[in-house]
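The chain below stands alone and is given as structure tokens, in the form predicted alone.
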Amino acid sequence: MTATPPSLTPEDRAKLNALHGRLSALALRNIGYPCNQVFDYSELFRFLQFSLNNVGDPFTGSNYRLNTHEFEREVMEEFARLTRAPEDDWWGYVTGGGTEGNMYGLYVARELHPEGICYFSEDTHYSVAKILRLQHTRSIMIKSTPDGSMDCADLRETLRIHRDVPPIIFANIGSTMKGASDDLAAMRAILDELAITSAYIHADAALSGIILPFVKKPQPWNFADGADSISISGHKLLGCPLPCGVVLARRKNVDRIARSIEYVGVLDTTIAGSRSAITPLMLWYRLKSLGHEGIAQIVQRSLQLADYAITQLQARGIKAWRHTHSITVVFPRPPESMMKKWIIAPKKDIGHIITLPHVTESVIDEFASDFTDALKTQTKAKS
């Protein structure tokens, strides 16, 4: 097949050569959003060329038949394994990112329990309120620890104040400003110190997901832990040039709310409809070129470039810390003079960066650098 060749006028095309380079000079400076720059899909672009479209459910085939739900499914698979989840009944697709994959857990969660109430923590990413108004759940926000995972006593007093109605309990493994997690273990404690047999729990795993099947020792947070859904992010730690991710739940759960659709011959079983059939096929690449020992070293190349941080900011007196397990290095929120240089993500009294393998060395020292800098000037400036 061919195309007509682009034509653009010169300033649009310079329109074009000027944004690719204003975007290769932030690339690298983003270092406060979960986001891997260190990738190469070059083998992949010839399938551009393709109208793909992944409608429906990728284990049952489409009429729609430019599609990658082999490759998907293959990747499902993968996540299957790294999740535990229950041999011969789970199911999953590739999502458009994880708010979609907190969706869906929450949206089976609210279908099998209408009358449910949803329990998260202060320290939940801004979506899942959202999503909760959205699908018109009752919905209880639960106290946080200083450290920024959900406190259990709270959960466990409001638990029992509510105990006539399912509980719902949204999981962080791995919160977005502080990198915390929460307890499964403790979670399936307190349900069964109270006797509530009826509850669903969704672990929103976006950035340790992929982390925590490398390490040893993790933390509780899988199907195997008492997960009834997961949702993780692909374009995190793998890195991806497209948002996207995957969503794992029981499939004894999932088959209570799927719609047979003909006129693509499909089961409605996602949120989306048209789905990009390019992420699944990208994850898929990724993975397999990678395997599970290039995932482990990026994994550990995080973690120290993670320590490696800590180090450099309090040689500077800037406290700073991580949690077990997590990338995450939180500190004081930076003075406003940085967040015209450094792509950082604040939030109230702390910032934190992100040290995926794009955050080298040299860069976390020119940002500590300049972290100090910032500092000596805003003290001056008060002075």
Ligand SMILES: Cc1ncc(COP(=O)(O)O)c(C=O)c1O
The other form holds:
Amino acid sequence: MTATPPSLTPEDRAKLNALHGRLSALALRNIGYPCNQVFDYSELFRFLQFSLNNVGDPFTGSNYRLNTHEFEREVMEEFARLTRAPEDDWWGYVTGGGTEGNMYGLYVARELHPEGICYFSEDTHYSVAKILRLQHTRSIMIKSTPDGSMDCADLRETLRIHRDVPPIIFANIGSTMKGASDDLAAMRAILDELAITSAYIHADAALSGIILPFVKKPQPWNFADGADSISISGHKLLGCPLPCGVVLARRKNVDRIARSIEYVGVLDTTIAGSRSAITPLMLWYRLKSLGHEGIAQIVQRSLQLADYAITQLQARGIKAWRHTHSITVVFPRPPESMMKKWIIAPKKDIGHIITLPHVTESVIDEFASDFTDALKTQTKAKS
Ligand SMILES: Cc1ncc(COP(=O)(O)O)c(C=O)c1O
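Please supply the coordinates for the form predicted together with the ligand, as a counterpart to the form predicted alone shown previously.
Full complex below, order starting with the chain above.
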């Protein structure tokens, strides 16, 4: 195959080089967003010469044979094990990210319960309200407790008032800002107590879905604990240069929404039509090359580093904390002057850092020292 020779002007090439320089400097200062920057996919670069496409259901094949469905199936089988999906009663695919996975879960829920009401907490990712608007699903926001998890007393009371309408509960398993997990066991208990037999629970495990399978005594979060679908991001803890994720749902629920499309010879079970064939390959490569041991090491190191960050910040009088099994270290919102140097994700009165592999002890020391200096300058300016 011959490719068109590159024909950039020197100015255009310089622009690309400048971008590369800027990104190289920034990548290691990205401590507020959960995107692991440490990976090497160079062995896969040769696959970029093909116009690949994973259109359709990875389990039923497609007329477009330049695909990586076989690898996608292996990725999904691994995630089915990690999420304790019921054997022979699960289905899933590689998504464009956590948002698409949440959309898929809520879509299945809406098809099962067209009149259902979706309950989600104040701490839920911003995209969920948009998804619910898009699919015209009635919804009620439930209060959060100060630690960021869904207030189960408020959930119980709200469900009690709407007992005649099937609930679709959107559970955060590692919330965006505070890394909080909603209590899946308590949710199931409330449904039992109120004798609500027809309900759906979707678990948004964007970051934590790859942490919890590798810790001792994880909080309830997976299929065995009562989730009906689960969405996990691929580019977060595992790390991937292209945004991606996985979604899994109970097979019997998915079967209700599958449609066969003749033009591409696929079963139309996915949200997107054309889908990346490179991201399933990257996830496969990452899972295979790290193995369970490699992932467990990343998780352990990230948890230890989170504790290191808490110790360093607290030693400087900054109230830092984290949830059990969470690598999101929460603290009061840093002064605006910090935002120029560091990529942090502040919201209202808090900020956080996420201790992924590119974050080292020295990065944390530097951040903590900058934080203290910025607070001192702020205090001086006010007095
Ligand atoms: C809890 C949670 N859910 C969903 C998302 C959206 O995931 P993505 O950015 O992969 O679409 C995020 C992103 O940070 C998140 O933190």
